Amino acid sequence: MLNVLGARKTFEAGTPAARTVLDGLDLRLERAEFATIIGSNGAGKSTLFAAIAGSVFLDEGRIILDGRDISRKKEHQRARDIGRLFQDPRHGTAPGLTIEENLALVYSKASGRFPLSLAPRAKDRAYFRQVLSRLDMGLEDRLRTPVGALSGGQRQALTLLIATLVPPKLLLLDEHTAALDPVTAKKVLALTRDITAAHGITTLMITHNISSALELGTRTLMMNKGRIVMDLGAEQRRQLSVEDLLERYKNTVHETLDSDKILLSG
């Protein structure tokens, strides 16, 4: 479904400054697969996700989703069959916008409804509410409230929603819960199970949360300088402890993960 061949991406190269970010990764998803990556900074995570959205150009290496390459396509025109989320619940939807136009018009844009309306039908109305209910947030009864109102929670929780509304191909997760305090990320992360098991949805996640790692999803990524160096399925997941896979990893790139932001437990 999607198949990273070979990607290297270097920023400032030629220069004293240059940085290989990455480095001829290989990365292959099934359809509905739900992958998390967990790395150091400087790993080249968000790099990576940067290249399958079309923020950034490989220097070398393919991106093919579905079948088709898209290595050379531009960000807008992946928009459809990629969904991204961020760490900050304010990227992905319009403060000055209400829930409700925020909403129309990603649905509008998503069905191929020209011109583009922040007026939603009758039924368009009712469905909104219907999937705003099962955020269990009390945004159903909200719809005209601006966007730039809602706390984190509820704004990261519409973003994710909006994102799925019309269910992409790809979902790309950025840390999508690390500006959340823990009782709100455990429901946002929650809510990204349900939405992407309902609806088969091909997931990519990276995270700092070693627990989150290990227990979301069906895969298990760790990238190092560039490279995905392990990938660990469902069965091998089972078997480790968070300790064993810090040993593991250590054992396996001979330095320890060393980033600012890691958890080890939720």
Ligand SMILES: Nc1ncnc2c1ncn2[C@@H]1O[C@H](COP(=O)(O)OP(=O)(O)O)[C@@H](O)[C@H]1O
Contents of the next structure:
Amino acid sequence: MLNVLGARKTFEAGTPAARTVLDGLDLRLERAEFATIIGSNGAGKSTLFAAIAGSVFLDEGRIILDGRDISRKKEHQRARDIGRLFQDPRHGTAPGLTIEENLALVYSKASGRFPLSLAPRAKDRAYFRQVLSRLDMGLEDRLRTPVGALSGGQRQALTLLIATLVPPKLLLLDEHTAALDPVTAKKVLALTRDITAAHGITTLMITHNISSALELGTRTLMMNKGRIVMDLGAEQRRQLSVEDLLERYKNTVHETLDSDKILLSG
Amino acid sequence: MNIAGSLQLGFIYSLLALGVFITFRVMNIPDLTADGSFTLGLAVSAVFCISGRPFAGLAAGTLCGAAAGIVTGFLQTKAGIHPILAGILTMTGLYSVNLAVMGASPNLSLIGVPTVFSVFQNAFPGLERSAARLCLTFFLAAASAAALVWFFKTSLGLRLRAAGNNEKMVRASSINAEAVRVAALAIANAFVGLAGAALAQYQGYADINSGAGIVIVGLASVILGEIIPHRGRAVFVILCAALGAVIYRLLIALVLYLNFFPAYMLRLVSAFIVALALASPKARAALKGLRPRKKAPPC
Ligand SMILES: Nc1ncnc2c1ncn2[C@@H]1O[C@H](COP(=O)(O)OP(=O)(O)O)[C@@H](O)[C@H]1O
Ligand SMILES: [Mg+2]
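Could I have the structure of this protein in the form predicted in complex with this ligand, to go alongside the form predicted alone above?
First the chain shown before, then all remaining chains and molecules of the complex.
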């Protein structure tokens, strides 16, 4: 489904501040595969997502999605096939618009309606209520509430819903639960699992939570210095504890997995 | 104090306020095109009147305003020029265009030429002149505000509002944010062009310098409108922006009537109002007599 070939990206090339953030990275994901990604801060994880989604263009290398080379496509053109969630719940929704308007924005575009047709239409509301009720957060009764008035967890759940309202070919989750409290994070992760499984969405999830990196999906990737340095399949993962994983990281990269943010358990 | 006259002018300027509202408040783009697109509407409308087609003049003024907005939009998106500079570039270029439209003459008189106002007056001879003008200007303002209310409920209108709110989200929704920006500038300047077109026919002349500083007049109107307490729904926000222009005109009439300062001080006072309002949210809150709100969404 996704094929990243020899991705290379240097920021501020030609200056003393030049940083090679993606260093000839290769990655292949099969259809409906769900892979988690771990790695130190600055390993290039977010940049990899930016390159796949098109908010950053590669210096070298190609990105093939579903057999098509999308390396030169603009971000909004790729967005039809790629959904993306960020750590900050404020990224994925428009706070001044109501819940139904946020949904309608995406829905009316995805269903290819005439730009001057009403959004939302009356019959859309019933559908929105139905999908919102799956979040189990009571949002289905608050269609006209501005999204800015929601909690971070509600907003992130809504963002997940919006990103998958029309199931994308690829879903990129960049630490999308890191800013949430543990209970809400768990709920959003469960939703993530349900929604991606229900639609068979190919998913990449960056996480600082090592245990969810091992629990979710079927594959765990480890990134360091712009490359994928470890790639664990379902079989290998099953035999691995969090401690084993950290140990393997240390042996591979010759330093400990950094960061204050690392969580060893859920 | 000429209240009817102030209302009539206020209704015409409410079109300007709607245009400025779209760029500055909904899209969060500082767009200075209005200085040029206002005069463009004025000039085009006057020329059409002189050739005997006042209604076509209003339509042409609107379309030309939109075209000016599209130029600014392309300068901002395709050429990557800073929004303020892009607006200044269009406005500067339009000065020559406007002069060309007016046949190289800095002003055109519409005395004795049919305008929408004279046509309307002739159609309803029973109406007093002032009442006829009031009806027509009110109709223009009301129809424009209604059109904008409807537009904001459409899919494209939603994209505009979302783009001003969170452009990142719009791009992530596979919507072409650049196209949305160009559309917003086109629609905003269409309203501004219509304001100019209506004003030319209302006052019976077109002057090449009519647009100087008009952005600030529009912005002052929008800010005055925001003082009106209302429920936050889009309809009311739009109505308040339009009403702001009426308040602005009434205030000016009052101030001139009371002889606070001579008419030529008006632009300075407008600039002062806007500076005060933008300088600090606290000043705005003081104007409103409220405690500062946390970054209120535009609609
Ligand atoms: N747009 C950018 N311009 C310049 N440098 C950037 C940009 N985006 C990321 N970087 C740099 O790239 C490096 C990797 O960042 P990132 O991909 O965010 O790492 P990660 O998500 O793995 O923590 C960092 O040093 C960061 O400063
Ligand atoms: Mg990151």
